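In C-alpha cells, the next block holds one chain alone, the form predicted alone.
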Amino acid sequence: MLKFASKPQSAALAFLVAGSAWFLIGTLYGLVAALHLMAPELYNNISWLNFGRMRPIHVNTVLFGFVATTLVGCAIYYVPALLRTRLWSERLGWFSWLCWNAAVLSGPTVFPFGLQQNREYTEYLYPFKVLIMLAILTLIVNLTLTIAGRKEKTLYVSVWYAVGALIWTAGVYPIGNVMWRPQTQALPGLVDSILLWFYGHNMVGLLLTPLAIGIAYFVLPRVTRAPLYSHRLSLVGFWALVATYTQIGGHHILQAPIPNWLRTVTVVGSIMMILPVFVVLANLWLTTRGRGMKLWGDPAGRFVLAGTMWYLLVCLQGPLQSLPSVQAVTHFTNWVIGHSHIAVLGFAGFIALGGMWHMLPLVCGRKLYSARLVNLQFGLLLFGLVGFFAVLTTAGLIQGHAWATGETVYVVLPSLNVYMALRAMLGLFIIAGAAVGLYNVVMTLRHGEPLEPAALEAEPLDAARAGEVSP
C-alpha cells in the first residue's frame, strides 16, 4: 500500500475515482430527498429519511464529494504536468485525500441521526471541519513545493487558478464555519448570517469556480491544439474574480435587516461579476474559434464546452436575481434551487467531468474504456439538468407570483406537486449519468488499453507549450 501511495499520479487518480463514486452516492441521496417532497407521507415519519436530514447529505456530498474532489484530482495532475515535474509528495497527496474523504463520508454516516451543524454548507461536525482544513493546507503545501521545484519557468494561468482556489478557501472556510468557537460554530444574531453567506457563496466562487476555470484553460487549448488566445486576459480574469466575488454573498439575505451599505456593496458586486465571467469566456471561446466541431467531437471537450455555456447562463441569472425587485418574486422559491443546480452541476460539475475524462488516461496510463459511454453520460446529464432547471424555475415563478398576490403557502403547495414529481423523474437521468460515469472509470482502470509510453511523455510538454504562446 505504501509503495502504491508513492507511485506518480496515484493521489490524483485517488481523487478522481472518489469523485466519481461520490457523484453517484450524492445524487441517490438527492432522489431520496426529492421523493419526500413529492410524497410527504412516503417514509411514514421515519426521522432519518426525512427531507431535513437527506438534503444536507445530498448537498455536501455533491459539493465537497463529487465536484470539489474531482476538481482537486484534476488540479494535482495538471499543475505538475504544466511545470514539467512531479507532485512534490504523493504520500502527502494521499494524506489530503484521506482527510477530505473522511469528512465527506461523515455526512451520510452521521447526518441521518441529526448530528449536524444546521447552517448551509457548514453542516459537518467540528472534527471533520478540522480534517477539511488539514486537507486544504496540505494541498497548498504540496502544490507550493511542486512549484518551487519546477523545471518550467512559465506559470501558466491554470496553475494560478489551482493554487489561488486553495489559498482563498483556506482563508474563507474557517471564517464561515466560525472555527474559533468550537462549542457553537456560530455567532449570535444577524452577524452569523452575514458571515455564513460570505462563506457560502465563496465556496462556489472561490473554490469551485477557479478550479473549474483552471481545468477549462488546460483542456480546451489541448483538445483544439490551439494556443491560448491571451495570457494577459487570463490574468485580468483571475484578479477580477477576486476583486468582485468576495463580497457578493450578502445578496442571499437582502430580505433581512442588514446594513444599507452592505446591500449596496453586495448588489453592485453581483452585477460586476459579469466582468470576470465575460473576460474568461471570451478568452476561452476565442482560443477555440474555428475549431468548434473538433471540440464538440471530443468527449471531454464537449463536457468542458457545455460547462462554459452553463457558466454564462449562471452568471447572467445570478446578477439578475440579486436585484431587490427581482428577489421580491424569486427569493425563497424553487427558482433559487434551479440556479444552484446549474451552478454546481452545470458549470463546475460538467467541467470537472470533462477534465476527468481528458486527464484520466494520462493519470492511469490507459485509454478510456468507452468514449460512447462518456457521450451517453453527457446526454443523460444534459437532458436531466435542462429539464431540472426548467421545472424548478417554473415552480419558483408560480410560488413567487402566488405569494406576491397574497396567497398563503398551503394554498400554493398543491399546485407544485406535479413539478416535484417531474423533478424526481428528471433526477433519475442524472443518477443514471453518474452510474454510467463510475462504471466507465472502473472499466478504464481494469480493461482500458495501455497508452503508448511515448504519448504519455509527450502529453505534459504539449500542455505547457500550449500556454506559452499568446498573440
Contents of the next structure:
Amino acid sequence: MLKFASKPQSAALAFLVAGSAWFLIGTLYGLVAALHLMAPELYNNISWLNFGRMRPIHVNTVLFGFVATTLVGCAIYYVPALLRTRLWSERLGWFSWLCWNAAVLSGPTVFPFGLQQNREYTEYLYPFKVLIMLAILTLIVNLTLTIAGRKEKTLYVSVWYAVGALIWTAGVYPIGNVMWRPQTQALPGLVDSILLWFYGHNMVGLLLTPLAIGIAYFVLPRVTRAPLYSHRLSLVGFWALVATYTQIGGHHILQAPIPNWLRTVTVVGSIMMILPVFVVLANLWLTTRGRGMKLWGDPAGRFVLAGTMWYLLVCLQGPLQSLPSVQAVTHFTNWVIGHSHIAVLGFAGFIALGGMWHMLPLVCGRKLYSARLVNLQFGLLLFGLVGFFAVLTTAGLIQGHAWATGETVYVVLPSLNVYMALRAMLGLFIIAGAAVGLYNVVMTLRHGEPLEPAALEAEPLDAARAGEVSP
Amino acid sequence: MKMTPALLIIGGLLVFWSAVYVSVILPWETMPDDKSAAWMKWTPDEAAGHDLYIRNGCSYCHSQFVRAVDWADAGAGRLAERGDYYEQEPAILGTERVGPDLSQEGGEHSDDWQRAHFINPRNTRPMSLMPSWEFLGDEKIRQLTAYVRSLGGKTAAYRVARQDKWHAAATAAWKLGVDKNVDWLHEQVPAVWRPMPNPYPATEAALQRGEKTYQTFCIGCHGPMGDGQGPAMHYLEPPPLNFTVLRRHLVDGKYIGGIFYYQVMNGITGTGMPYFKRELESEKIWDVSNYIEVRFLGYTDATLSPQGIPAAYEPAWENTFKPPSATGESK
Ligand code: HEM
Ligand code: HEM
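Can I get the form predicted together with its partner chain as well, since the one above is the form predicted alone?
Below, the chain from earlier opens the complete complex, with every other chain and molecule after it.
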C-alpha cells in the first residue's frame, strides 16, 4: 500500500507539482480581487466572491501554496543530492506534504465563508496552523536525519539555507500566530502588531528568502559549471541575513505608536540589509562572471538569474521605503503592493520556478517536455510583472502625493481606475504563465523522454560542490 | 570557518533567538499595557461587529491608526495612541488604505448613512470601491454599524451623541411635512449665510464642473433629477432632500446660494447629508450649488448683489434667470 510514497524523490516531486497547481489557482484568485478593484459592481453582493474574503485566498495561496511549496520541493531534492544520499524518509516527506497542502487548501475552501483571522498572512484557522507547524517540524526531522546519514562530509551553502529556513520558521510561525492562545491567535493590545509584523516580515525573510538563495547557490554554479566564487562571502551572507532580517519587522508599522527605540532599530536594520543582500549577490554573480550567455541560454538558469536581479531591485526599494520621509508618502498605498509582487513573485517566485525547471528532470528522471514553453512562461511572467511594478508604483505615488497635499482617500479613487484596470489585464499574462507552466510539468511527467540514469547521479553535483575548495 | 551541522543548527538558533529577544520579547516586556484617555469598553454588539470586521477582511482596505502626516480624512489631527488598542484582540492596524482610515469613524456619519452605505456603498458614495455587505443580513449590518459608531472611543462618543441628538430633531421636523421641514432646515443655517447669493457666475463650464461634482458625490442620494430619488433614499430618514421644492423657499424671494454653500460645507449632522468641506474646496461647492440651482430649480442667484469686486478670472456673464414665484411656479 502507498508504494508511490516510498519511491525515491517522490515527495520532492509532489511538492513541485502542487506548487505549480497552486500557482495557477492562487493567481486566479488574484484576478478575482483585481477585477473587484477595477469594477466593484461586476460581482457585487456575492458573499463567496467578496473582496475581503478573496484577497487572503490569493495572498496565502501564492505565498504558502505556490512559492513556499515549490521552494521546499527543491530543497528536499537538493539537500540529499548535495550530501550524496537519499532523503531520510520519503513517507515522512509525504506526510509533511499532506499537512502543508491541506492547510493551503483550507484557504479557498474556508475563507469564502467568512472564516478567517484577518491578521495579514496569519489568516488560516487554528487547526490548519497546527498542520503547518507539523509540516515544518517533520521537514526539520527529515532533513536533520538526512544530514546525519550523509556520505558527503562538507555541507554546501545551499544546505545551510535550507536548514536555516526551516529551523527559523519553526520559531517565527508560532510566535507570529500566537499559537499559545488558540481562542484568538492574537495578543490583546498594540503589542500584537509587533508580533504580527515580526512574523509577516520573517515569513518572507526567513522562509522564502533563504530557500530561494539556497536554490540560486545550487543552480547558478551548476548551469555555468563554475566553482563558487567565495566560501567566505557565503558565510558572511548567511549569518548577516539571520542577524539583520530578524530585527526589522517593525518597518511595517513604523508610523504606528510603537516605541521609538524600536523604530530606530528597524530603520537602521533595514538599511543594513544592504549588506547580506549585496554579499550574496556579489558571490553569485562573480561565480557566473564571464558565463552570462550560458546562463541566459539555459531556460532554468535564466529564471534564476532574473530572480537575483529582482532581488537587487527589491532590496534597493526596501531600504528606501523604510525611511520615514519616504514612507510618509508610500505607506498605505499601492506602492507597497508593487513591492510585494516583485519580491514574492519576482525574486522568490522566479527563483522557485528556475529551481523547479532545473530540478524537475533530476527529480522525475525525464527531460523537460518543452524548453520553449519554459521560455514562453518566462516572457509572460516578466512582461506581466514589469507591468505590475510600473502600474502599482505609479498608482501608489498618485495616492500618496494626493493624500499628502490634503486630498481625501475617496477623492483619489477615480484617478486609480485606469491603473486598476491595467493591473487586472497584466495579471492575465501572469496567469497565462502559470497555466503554461502547469501544462509543461504535467506533459513532462507523462511524455518527457527518460533521462540516462548516469546523468542523474554523479555528474550534476560536482560543479556545484567544486566551490568548497576555493577561498 | 567550516560549517558543521552543529554550528549550523546551534549557531542558527542562537542568533535567531537573540534577535527574537530584541525585536519581540523586549518590546513586549517594556511596552506599558494601559488605556488611553479615549479608550472605551465595547458593548456585546460592538464586539460582535469587530468580529465581523475581522472575518470579512475589512482591514485589507481600511487602516485603524491616524498618523502625523494624515490630513484630510476623518480623525486627522488626533494621533493614534498605544492605549487606544487596550484589550482589543486582535487590534488590526492595517497596511493599506483602499478606503479611508476608520479609527475615528464613530459619529462621522448618521446610522442610516452607515446602513445605506453597507448595503451598497455606491448608494452614498457613487465612486466607492467597497464591496456591498447586504448579503450579511440586517442583524449583522446593525452590529457592524454599532462597531463603527464605537471607533474612536470617547472622542467618538461625543460625536455620536451629537448625531443622535440632531437625528431626533431632523426626523421630528421631517414628520411635519415637506415645507415645514425646509423651514426648519433653513432656520438652522446662521442668519448671515441666508441672504447670500452665489458669488460665482453660472457659466457653461462652471455648470459642467458642478455636474461632475454632483455625479461623484451627490447623485446616489439626491438622484439624477435632483428630486431626492437616488438609490439611498430607501434607507435614509429623513430622506434626501428634493431640491425642486426649494423653488418656493428662496430667502427674500431670491437667495439660496449661501444656504447651499453652508449646508454642503457643513453637512446636516443627524441626517444622511454628510459634510463635504474636506473633499470639496470652495469653488467646487459654489459650482455644484450653481448646478443644482440651474438644473433643478431652474433659477440661480449667481452674482446677484450684494457682490464685492469680482474675482480676477471671472468671465463676462450676465444672470438672466428670473426668480420663481412664491408658489414655486417659474415667472
Ligand atoms: C504568483 C504570483 C503572485 C504573487 C506571488 C502575488 C503576491 C501577492 C501578495 C504577497 C499580496 C499582498 C500584498 C500586500 O499586502 O502588501 C498580493 C496582493 C494582491 N495581488 Fe497578487 N500576487 C501574484 C499574482 C497576482 C495576479 C496575477 C494578480 C491579478 C490578476 C494579483 C492581484 C493582486 C491583488 C488585487 C492584490 C490585493 C491588492 C490590494 O489589496 O490592493 N496578484 N499579491
Ligand atoms: C533589503 C530588504 C528589504 C527591505 C529593507 C524591505 C522593506 C520593506 C518595508 C519597509 C515594507 C513595508 C512598507 C510599508 O508598509 O510602507 C515592506 C513590505 C513588504 N516586503 Fe519588503 N523589504 C525587503 C525585502 C523583501 C523581500 C526579499 C521580500 C520577499 C521575498 C519582501 C516582501 C515584502 C512584502 C510581501 C511586503 C508587504 C507586507 C504587507 O504590507 O503585507 N521584502 N518591505
